[in-house]
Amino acid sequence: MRRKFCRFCSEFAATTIKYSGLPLCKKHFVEYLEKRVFKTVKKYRMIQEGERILLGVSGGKDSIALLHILKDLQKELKFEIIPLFIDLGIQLNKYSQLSGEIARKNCEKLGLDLITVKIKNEYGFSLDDVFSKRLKRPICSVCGLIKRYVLNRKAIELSADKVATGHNLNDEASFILQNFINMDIELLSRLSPIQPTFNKLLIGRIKPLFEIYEDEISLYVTFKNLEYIDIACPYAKEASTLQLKNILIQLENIRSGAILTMVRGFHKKLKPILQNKQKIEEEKELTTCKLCGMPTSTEICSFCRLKSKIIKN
């Protein structure tokens, strides 16, 4: 088979971009990349100038990538980055620890402070202790709700103005397709690339790598020759969304571009007119929990009531 020229120079492309036929050389692909991710951060004004955005950095190739992307956009938008990584308490393949090692290494490469949170430590309890509970909601659900209090509380904590997270389009289509299937409107109603800071205690979330699929995450990476872990986490294969992904990645190999058709689509076409239906209840009082001061729309807030149930037993 005859080898592609990059479009952009004379070198052997190193990929083609399926969906579009853009044969790319290593180099390009990269900026490719980077710009694509620029212009959808620009586009939704995720990042404004002088802004403190605290990074979920899990030591996974999506998070150590947008680490890098950001970093290299900080230098036209001039913002801080605050990395942080939460530390689960995954003892199983030493998960954790390598993560956490990983993350290290990535940040002091470009000349930043990690910041490690230890559940164990902080809160009583680690994912481990969650998992040998056997509670009935999924272990990939609970580990989801233990990363937003905490990015959320250390968000409050560190006067950060956003947090950012290394959600990929693979992943956006997963929730939307999964909230489908089970007829969420008002989840499908709120889902977004970048959601605002409400009453000063639920801090401003944004996903810019919402655009970018999951195999082009990867060539990212691996062409930079960013070091991430490239082992799956042992609770992973719980995950109800993996299948949803596979799903997906079939429906792709039929037709190039559908994740990323059906993405867009859904929030040009389709949102919209599920919050002019839904009325989401964003009116709903939010208190503040009793016991940690988070916000919650109960006197109790979700996490709280897990650390009381894993604590309890």
Second form
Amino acid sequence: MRRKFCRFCSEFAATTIKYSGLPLCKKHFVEYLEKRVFKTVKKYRMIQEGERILLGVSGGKDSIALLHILKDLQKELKFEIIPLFIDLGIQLNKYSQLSGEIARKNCEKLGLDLITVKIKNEYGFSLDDVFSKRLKRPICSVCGLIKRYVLNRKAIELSADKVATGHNLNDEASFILQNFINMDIELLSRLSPIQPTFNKLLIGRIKPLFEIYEDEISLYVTFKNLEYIDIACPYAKEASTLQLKNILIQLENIRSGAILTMVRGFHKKLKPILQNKQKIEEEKELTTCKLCGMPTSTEICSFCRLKSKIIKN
Ligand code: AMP
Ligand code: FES
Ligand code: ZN
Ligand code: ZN
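Mind giving me the form predicted together with adenosine monophosphate (AMP), seeing as the form predicted alone was just shown?
The complete assembly is shown below, putting the previous chain first.
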């Protein structure tokens, strides 16, 4: 097969954007992807001039890519990046330790100071402690709860305006599909690439990579030679989430662009309808947790309930 040339220069193309057929060399692919993220940030007004953005850096390819892309965006838009790594205390394969080191190295390269929150030191338990208790709830879901809690709490403590995470298009699509299968209208209506700050205890969240395919992020970190943790978490995501992701990739292989069309269509067309239906529910007041003061709809928040279960025994 004849090799194609990059659309923007005389180099051979290193990849072709599948859903548009655009051939690009490494340099122009990197620029193209960064431009697309900048466009998403601007279109959804994710970041305003002067804001402090707390970025959850896990050491994985998505958040490492986002760290570098946001650093680049600072040339156009003045805002602050506060990178934060949550050390969950996963000892197997030295997973947490290695992830933290990679996150720190990337930050150092960009002249940023990484904040590390060791949950064992701050809250008295690790994810390994949670695992050893064999709770009914899947470990990944507990892990998600811990991460959301810590990111929100730290954002308040550090006076951040928003929390940014590296969730990508495939993450967004599998979440939609999962909740569509369960017909969980409440979760679906709350899903958003930009969740505004609800009150001073519930800091807004943004997902600047939500329109970028996972394999595009893989190419980005490879072409830019970025270091990231490429071993899977030993408590790897539940099989069902991975299976759904594989089904979506099969769909994409049959119909290029299907995932992007589905996610965009969901946010543009379906979500407004769902949100209207959910409005009354959403207006129900949040109170604050009696133990930690964070927002909750129950007397004690789910993080504190989890903590007491793990530490009590
Ligand atoms: P995950 O839920 O593991 O797919 O991660 C989604 C996003 O959450 C990542 O892209 C990061 O922005 C953030 N995140 C995940 N794990 C951590 C961590 N240990 N520390 C800080 N942020 C994290
Ligand atoms: Fe959360 Fe693996 S990082 S379960
Ligand atoms: Zn080129
Ligand atoms: Zn609490």
